[in-house]
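Take a look at this single chain in structure tokens; it is the form predicted alone.
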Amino acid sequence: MSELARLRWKCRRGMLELDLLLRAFINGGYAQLDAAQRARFDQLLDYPDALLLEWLMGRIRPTDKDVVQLVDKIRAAAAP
């Protein structure tokens, strides 16, 4: 399985929003990361989906600055 083939089985959740929000950037934003920020982007995936779900939405922020920006470009990819 490609890596790029594992992360969208990853970002397949149990929530219609989060499905979205992630598949969209999967699709026009994750060619653009780094080698870190795609790091980061896997571990991202390891967050429960309340926490992601209040993060993507934009409800709370992420204390972390890394995340933030990732956060931040996962929204964009989202956004008409």
Given for the second form:
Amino acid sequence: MSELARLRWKCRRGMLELDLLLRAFINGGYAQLDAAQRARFDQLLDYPDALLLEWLMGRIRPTDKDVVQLVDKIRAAAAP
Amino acid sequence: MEKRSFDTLIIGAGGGGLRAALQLSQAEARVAVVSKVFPTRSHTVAAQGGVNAALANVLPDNWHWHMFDTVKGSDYLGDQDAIEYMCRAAPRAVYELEHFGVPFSRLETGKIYQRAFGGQSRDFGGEQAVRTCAAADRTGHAILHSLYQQNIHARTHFFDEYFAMELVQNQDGYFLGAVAMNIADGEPILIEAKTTILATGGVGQLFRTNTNALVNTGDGMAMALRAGIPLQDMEFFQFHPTGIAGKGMLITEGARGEGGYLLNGDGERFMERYAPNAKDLASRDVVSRAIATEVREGRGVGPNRDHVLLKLDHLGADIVKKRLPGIRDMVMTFLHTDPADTPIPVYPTAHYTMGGIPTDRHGQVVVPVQQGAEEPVPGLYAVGECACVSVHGANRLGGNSLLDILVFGRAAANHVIEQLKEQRYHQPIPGDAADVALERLARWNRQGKGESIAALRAQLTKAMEDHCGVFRNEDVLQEGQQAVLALRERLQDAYIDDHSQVFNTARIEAMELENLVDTALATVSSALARRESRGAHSRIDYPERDDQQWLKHSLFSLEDLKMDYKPVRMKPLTVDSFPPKKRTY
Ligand SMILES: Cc1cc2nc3c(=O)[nH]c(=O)nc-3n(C[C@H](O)[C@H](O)[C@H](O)COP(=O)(O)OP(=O)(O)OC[C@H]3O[C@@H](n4cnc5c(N)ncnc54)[C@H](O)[C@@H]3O)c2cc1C
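Can you now output the form predicted in complex with the partner chain? The one shown was the form predicted alone.
Complete assembly follows, chain above in first position.
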């Protein structure tokens, strides 16, 4: 529980785009991740906002295959 | 309660806070920076366009032309001494950034790349100037990361993920630091300081549709208000006509520049009625007000008829993909539709807070004293978007806010350095100094059933959008003020369910809502009082600028919701004053 709480605050970013995408994901798709994926999500949040934005807007594909998967899941969680 | 002591406490780690911190740390002062999010996640990262300085790398330019544009852009409400100071200091501020490691884009000559932005001219209102220095489209990111690295190097002490709750002052009104809460474990801490600098950023989250990060809840402005400091010029809020409806992200003018146009719920190209010549490319405020009017009069789109459409599909997929790739990515990500096929739902989006905590050009917070001139508040400074110095007046020019945070971050720090020389010791802190903050914390730990914070916040931001957005008149604003007052009452009866101590986001959001409500009250009350149209504040019932009565700054105090006014500083430091003229572009 406190782990989720910590990540929820870590999803507060400097850009509205990231706030909206990450908030939707932490309240939705995150629950379905396994332990390894959750750890990867935590690591993903360590990247600077400018790079996260490029990834999450689909402008640049990350090189790591696992990160690609996670990015796709976050993008899918952005409900219109 | 834990207590720590520093020479200077800086609340906020955006560009403004970090620029001040660096100057102080390099001067060997003991500096603490408190930030509710990790410093490099401050909202400054979102700035893409760039920072203005008359470097003349592309075309001839000088600071005096930059000053003219800023005064005119402010609709003559900007203080001309502060504006002269900022424009003169701009080139140095940019070269300093270069020295700190900001990777500016380059021209072929090797000089810093500059781009053209709206509102910039050569020779006092002549041809377009080229004045905005950029590091690709990541200028804010580059500035924030470079300043953070420099601060680490200079040994600035960071309290990351600490939420500042209230300022601390003694009976004589001297500011002595702040009470903050460690978000990780919920523990309060008293941070004692000889001087305190507020650098908490703007309050875009006041409006349902806005471009700002969720952290921009005006905490510093609200703390100042509660400490008895009035807020200045809060009625001036910059809106952009086309944000993605219900989400806020900006769709640049470029989309309409390429031939996109707006449609209402009847499928009508309504801008033809409001601006027969310029149509969809009319000025920002005209387009914004037209959209709000269509929606108010029931001609909106969607189940709630609360937005209009921006149509691009007639341009053809090729043009949309080639010329508007950024907009297409964003719309596809958030709406799962392709603007090459489907029109985009849009509504005016709140972008920048011109008003804030009143300061002089040294960043010292100033308040009027009885009938006399204003005086500095001992121990308290403010810089950046939370402050009103006032260089933006009634309307900010693009590229001037990054400049503002750099120039006045540095200026405030230099003033503090001088003050610290005279003040070697901390003043005693009154025993009850932290009581207000602790009571506030305890209040949100109480059990009970009541209104939900999320629902109240949604109602507040909707009320502000409908009653204090781009469509303003006496009745609408009066209703807005009543709505905000009623929500403020209801907030007294709100409870949160989560009383855990570790990263309790619910409690932070409750305190952020308290801050939003107080700044909302300042904004709507100031807008109601100002019976003229100037810059970003436009009243349907008072469509003209009225220099006779209203060439003055507003000051709103929380006590009795009192409005007060003070003159605009029309006299620059060394050059002649720019007298008010009609503002045409
Ligand atoms: C999308 C977008 C694009 C922009 N582009 C440009 C541009 O191209 N050029 C330009 O000049 N301007 C631009 N601006 C405006 C500019 O980015 C901001 O005005 C500026 O970055 C504000 O900086 P700041 O240091 O005042 O505050 P911020 O960067 O907002 O930082 C505020 C800091 O205060 C902290 N804080 C707030 N409350 C608390 C609290 N209670 N406790 C502890 N810490 C707290 C936050 O954690 C953060 O560290 C843009 C704005 C937006 C929204």
